[in-house]
Every structure is written in C-alpha cells, then in structure tokens.
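Next comes just one chain, in structure tokens: the form predicted alone.
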Amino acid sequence: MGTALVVGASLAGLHAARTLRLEGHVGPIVVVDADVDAPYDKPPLSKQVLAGEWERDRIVLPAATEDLDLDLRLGLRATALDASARTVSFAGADGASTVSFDQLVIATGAAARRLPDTAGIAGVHVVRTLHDALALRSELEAAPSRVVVIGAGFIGAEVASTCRRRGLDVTLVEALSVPLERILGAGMGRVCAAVHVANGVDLRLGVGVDHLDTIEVGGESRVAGVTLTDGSSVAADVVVVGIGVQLNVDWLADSGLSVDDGVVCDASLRAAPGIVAAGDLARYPSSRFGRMLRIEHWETAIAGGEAAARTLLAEQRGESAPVFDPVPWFWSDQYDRKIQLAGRPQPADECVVVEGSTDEFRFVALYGSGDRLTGVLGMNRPRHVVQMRMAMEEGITFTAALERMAAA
C-alpha cells in the first residue's frame, strides 16, 4: 500500500490517520505538524482553556493517543508539494527535510488573521493554538481594566462572554453594521448583537480600527488602546484580534493542484490521484445546496477527514470512493446561551422563526431558498436543531419543514 503522508495533525488530519490505519491500511502513516505541541481540540481554547477551568491534558485529542502506529513529527512546517515526484518538503528547528508519499491527506487548515504593524505589541492576542490561548489567559490573570475584542465573528464573541465571566470590562468591535450578517443574516445577526449588550459588553457596529496607541513599557512596546475609523479611543490593557482566518496553501503554490478558497476538491474530496484534502481548507461541491462549499466547523473536519481518508482506500481497492455532502452544524457558547446552526444558509435566504423568542434569546428559526431548507438556528434549543438537522439530512422541504415545526 505504500505509505500515507499526512500534513497537518489537527482534527481532520489525525481522523484521517485513525481511519486509514483501522479501516485497512498497511503501510507506514506519517502525520506532520506544524505545531509542536501533541494534537489537541480546538474549540475550548476560547471557552474553558481561556477561563482557566481546562488545562492542556484536557484537549488532547484521543485519537493521538490510541495505539495506531503512526509515525507523528512535530514541529514541521509543510513548504512545497512536488505532486509528480510525491514528495512534500518541510521546514524546521533543525533545517529542512523531505518526505515521500504515496499517498496524501492534506489538512493544514488555518491561521488567525492579525492586524497589519502590531507585530511586536505586547498585549496584543489571537486565538488560533494552544500557545495562543495560554498567552491570553496569562495577561487576563492579571486583571486587565479593559480588554478590547476586534471582530464580532464567533471566535471574538466567545472570548468577549469568556473576559465578561472572568468580571472584565469588555469593548467588541465589529466593522460590520450587524455582527454575523453573512452567516446569520440580518435579522438573527441583531439578536446576537443584543446578547453582548444584555451581558453588559460595550458594543461598537459599523466601525472599524485605525490604529492601535502604545506605551513604552520596561522597554517595550505595549498597548494603551485602540484608536477607531470615527475617530474615537478605547483604552486598553488587553486587545484580541479575532478577525477571521487566513488558510494555510502558501506551500501548495507551484503543487498544480487547484487552489480557490480552498483545495479545490472533487466530491469525494479528491483533489488529484492519490491526493486529497480535509477540514477548513477543502473546497468541495454539494449537491444538497448547489454551491462549492468549504466548512470551517469542528464536526465537519472530523467528518472529512474520515471521507478523505475512505477516498484512499477506494482508490487502494479499484472501488468508487463514497460521496462527502453532510448536512455542516456548528455551535458556539456565549455567556448563558448555546447557539447552534446546522445548515449553511445565505444572508438573503428567508428566515422565520418557528419556536421561542428572540427577545428572551430562546427561539428556532429555518432559513429557506425557494423550497430549499437551508438551515435550522437555535439558541438554548438543542432538541429542536439536532431534530431537524436530521430532517434535513433527509432531504425535508422548507415547507414541509415550517409545517413540522408548527405542529410540533
């Protein structure tokens, strides 16, 4: 069977690894990683690593700790893929290297978008990795007066409920008019919107940052405040910059692969013989939306990873490789509230809300495109999400689903 190379050790990549090896791979399975910790999850460095009620044993993943004989090198950043020679070249503490493949998963995700010229800033944070989160954890310790978050998307919303549990002071800017208009919508981005201010964060719409003010500090540069587009100052100890991600392709430059938003991938998640792509950066066609898709979603990496994976199997067995268009759900923890999507709808999609109410933050809504159900939204109503993700999974009508949802 050859040997299987993995670039990238984070959720996709290393369900990609468990499902080769338990679901009939031979050969040698060698995982690399940018990152020199042991894989670990995500989504609680913004919640409970960032409250301190979690520490790193805590979010290992359990798959980097089965007996699966993988080959794991850390601290190895992917430079270059050579697709006709089957070789990827890679970059670290001791110099560069090369490993050959026959086979590929690639699954280097992302990396957080930083402000241009804070580089250097003491005070200034992302969170994207586990040094990151620690870092901030650290200074939110030592109980700043104000901390600033830029970027009302959902990585800045859980860490502005987080600061605001930790009994901080709170400024959340958002250059959109509406927080979360081009996932949610208009309509669901203000109740979002109203959440922060009912939590007692002080919310700025529609502005963006100019610049950041600094203070020499034991001779280095450290924030004092962030100076915004309508000319107005906030101060602050503390600024997080959660302003979206940048995917991690550079090394696939001069690969020949088709890179778009994205790995461009077939529906299998093939992006060339023998090559396939998984978690945040894979961009593959659905049929249940009728769009290209790429899902930046915890549920949805381990999911492709474990088709990517099956895709290499397919083509070891000369069988056809199964077809990867699962219904995309998420959730995110704010303050007292759980909101969870499953779905992928557009901000012009019709939205309705079918159970609850948004003024108590305890409601169902459906998003609909023509008959097409394109989501189901829920804050604090889990029962009712996980019940109709499933219609959809289904295939339920928007207006079969509305009719459901109104005799329930």
Ligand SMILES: Cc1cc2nc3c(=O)[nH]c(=O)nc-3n(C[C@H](O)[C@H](O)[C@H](O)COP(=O)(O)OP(=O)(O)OC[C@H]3O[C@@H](n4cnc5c(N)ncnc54)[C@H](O)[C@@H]3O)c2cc1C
Given for the second form:
Amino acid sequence: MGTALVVGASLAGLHAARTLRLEGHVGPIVVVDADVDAPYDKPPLSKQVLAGEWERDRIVLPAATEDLDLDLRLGLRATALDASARTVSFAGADGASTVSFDQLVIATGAAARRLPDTAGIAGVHVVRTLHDALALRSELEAAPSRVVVIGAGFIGAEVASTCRRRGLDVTLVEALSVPLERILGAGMGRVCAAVHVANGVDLRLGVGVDHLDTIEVGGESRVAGVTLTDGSSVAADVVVVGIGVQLNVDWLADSGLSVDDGVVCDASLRAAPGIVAAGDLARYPSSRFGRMLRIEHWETAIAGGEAAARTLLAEQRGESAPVFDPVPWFWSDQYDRKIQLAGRPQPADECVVVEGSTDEFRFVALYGSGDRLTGVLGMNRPRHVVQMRMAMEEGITFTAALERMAAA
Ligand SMILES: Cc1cc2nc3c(=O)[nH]c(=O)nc-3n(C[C@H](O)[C@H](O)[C@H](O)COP(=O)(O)OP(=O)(O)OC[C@H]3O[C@@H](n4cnc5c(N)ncnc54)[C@H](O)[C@@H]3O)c2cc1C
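Hand over the structure of the form predicted in complex with the named molecule; the form predicted alone is what we had up.
Everything in the complex follows now, all chains and molecules, and the chain you saw is the first one.
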C-alpha cells in the first residue's frame, strides 16, 4: 500500500487525505503545506473574518482536527517533483528535505495575482490567506477614509461589500466594461454591477490601473491613491487587489506532468499513474459540459479531493476509477444578497430570467446553449438554485427546465 503524499493541506488536499484514510488506505499519509497556519477555510476570509466577526478558531477545517492519523507537516514548500524517482523536494525554515511517495495528491491551489511593481508599498493588499485577511482587517480597523478595490470579480466584490458594511467609502475599479461578464454574461454582469451602486460604491468600469500613487511615511513608501488609465485619480489609504489568481504549479515545472492552465488530468483526476490532482489547479475533461474545466469553487475542491483519493484507492485495488464530472456550484455573499451559480455557462449562452425581478436583485435566471441547460443563477433564491442544480445533475434539457420553472 505504501506512503500517500498530499502536497497542499487546504480544502482539496485535506479532503483527499481524509477520504484515503476513511476508505481504506492503511499506510502512512503525509500531508505537507507551505502555510504555517493550521489548515483553514477560505470563504470566510473575505466575509466574516474581514468584517471582524470571526476569529481564526472559527475557520479551522474540521478535517484538520479529526483523528485520521495524518502526518501533517506545515511550513514546508514543495520545490520539485521527480515523478520517476517518486520524490518531492521541500524547502522550509530548517533547510531542504525530500519525501518519498508511492501515491501523490497535488493540491497546491492558487495564490493571489499581484499588481506589478507594488511589492513593498504599505497599504496594498490581496486576500488569499489568513495572514492576508488579518493584515487587511487591521488596516480597515483604523478607519481609512477611502478604500480602492481593484477588480470586481467575486473576491473584489466581496471585499467591497465587507468594507461598505464597515461604513467605509469604497471605489471599485474594473477593467472590463461589465464585471463578471466572462462568468455570468453581460446581462447578469450588469445586474451585479448595479448591486454595488445601490450599496453606495463608486464603481468605475472599463478602466484599468495606470499606477499607484505613493507618499513617504516614516521612511516607508505608502499608497496614497490610484491613477487610472483614463487619467483620473482616486485617493486611497488602502488598496485591495482582486485581479484573479496564479496557480501554484512552479514546483511541477520539470516533473514531466502536463501543466496547461492547471494540472491536466483525465476524467478521474489522474495526472499520471499514481499521481492525481484536485482543487483549484486541476483541469479535467467534462463530458457534461463538453470541454475541459478548471473550477475555482469551494465545493468542487472538496468533491475533487474526495474523487482524486478514490482514484488512488481504485488503483491500489486494481479497479477502474470513478469519473469526476459534477455540476459545479458556488455562492458569493455581497451586501444582503446571496448570489449562487450552478453549472458553467459561457458568455454567449442564452440567458432567461424565469422568476423574480433583476431590478429588485431577487431572481432566478437559466442559461442554455442549444437545448443544453448550462447554468442557473440565483440572487437571494437558494431553494430554486438547489432544485435546478439537482435537475441538471439528472440531465434536464434547457426547454424542460424553462417549462418546469414556468409551471412552478
Ligand atoms: C477569500 C476567498 C473567498 C472565497 N469565497 C468563496 C465562496 O464564497 N464560494 C466558493 O465557492 N468559493 C470561494 N472561494 C474559493 C475556495 O476557497 C477555493 O476554491 C478553495 O480554497 C480551493 O481549495 P484548494 O485546496 O484547491 O486550494 P487552496 O485553498 O489554494 O490551497 C492550496 C494550499 O496549498 C498550499 N501550497 C501552495 N503552494 C505550495 C507548495 N509549493 N508547497 C506546499 N504547499 C503549497 C497553500 O499554502 C494552501 O494551503 C474563496 C476563496 C478565497 C481566497
């Protein structure tokens, strides 16, 4: 049975380790992470943690405290995978080390992308780790006169929302003319933009960042504003950069694995014999959506970790591995709205509001391509999203979904 090595002890990695242990792996399970904090959940970082409502004890991942006989090693960064020698090299405070494995789970997720040339400027933040969220929170507690959030994707939108709930003035800058257009399409992206405006955000669309303005304070360079590509400037004491992620795949560079917008896997999340990937960095073929997918959602990271572990267990037993092809689902909490999307629509898909009102920010919309139901979006409509998601799992067509919603 041998040693299972899990690199990345967050949502995907820990759930892989848990499934390996609970479903029959009796050998050692070594779980390694670069972070020094006990494994924690990320969604609250931009919500309750940033708002000052939750402390770190509320976000510890339950799997980290279960009695699973895991060999958890924190503060060690993977630097290289030798797939034929079956070893991973690590760097840590005590120097370099190597761990041998029989089976490997790759779950190193992603890091926040940063603006170029902003390293070392005080007052400029990202939100990906607990450390990031606590650093930003302590600046917000000092009641800055204006926060500028760069990027109106889901993380930027949640940070803007949390800052407004704290009573702060917020400018939200987005390079696209419609936020979230690539994920929700133009119509629904415009609705999400309107939610920010209705909540008092100064929303600047279709404009990029030219540079950050800085001042010298106590010998250090501190952000004082943002100059935009249209020549305008916005004063800022705090800037939060939410411009997407960079996958943590550097350590796989010479591994021989295929890395192309993620670790390329088969339909069972296998990247090579005895090597699987899961979570934000795993790219796999979806027959449900007819293309390769890489999903950055909480639930997919859990389900992917579990599925990847089952692939390894099936290999151990000489059985065929299960196919991983769930209907992706995520939520985002912004102001008093809960936004949920099930499925994976493309921007050009047809989008029909089937219930409620977009003006009231309380509605359900269905997306379709041909007769394929590709997504369901809900704003403050969780029950409808859950029901339609189940119908998607069962393969309901776009026409049948429209008819079902009309009859409801
Ligand atoms: C602020 C925030 C809010 C979110 N909100 C939502 C939400 O509301 N709804 C939703 O569906 N999803 C949300 N998500 C997304 C969700 O949290 C992610 O999809 C999920 O965390 C992905 O899990 P993962 O295990 O694949 O990767 P990650 O969580 O990125 O974990 C990767 C782990 O690998 C470690 N690591 C990285 N490189 C190395 C290395 N070289 N060696 C060793 N260890 C390494 C990291 O330290 C980290 O612990 C949010 C994410 C963030 C950051």
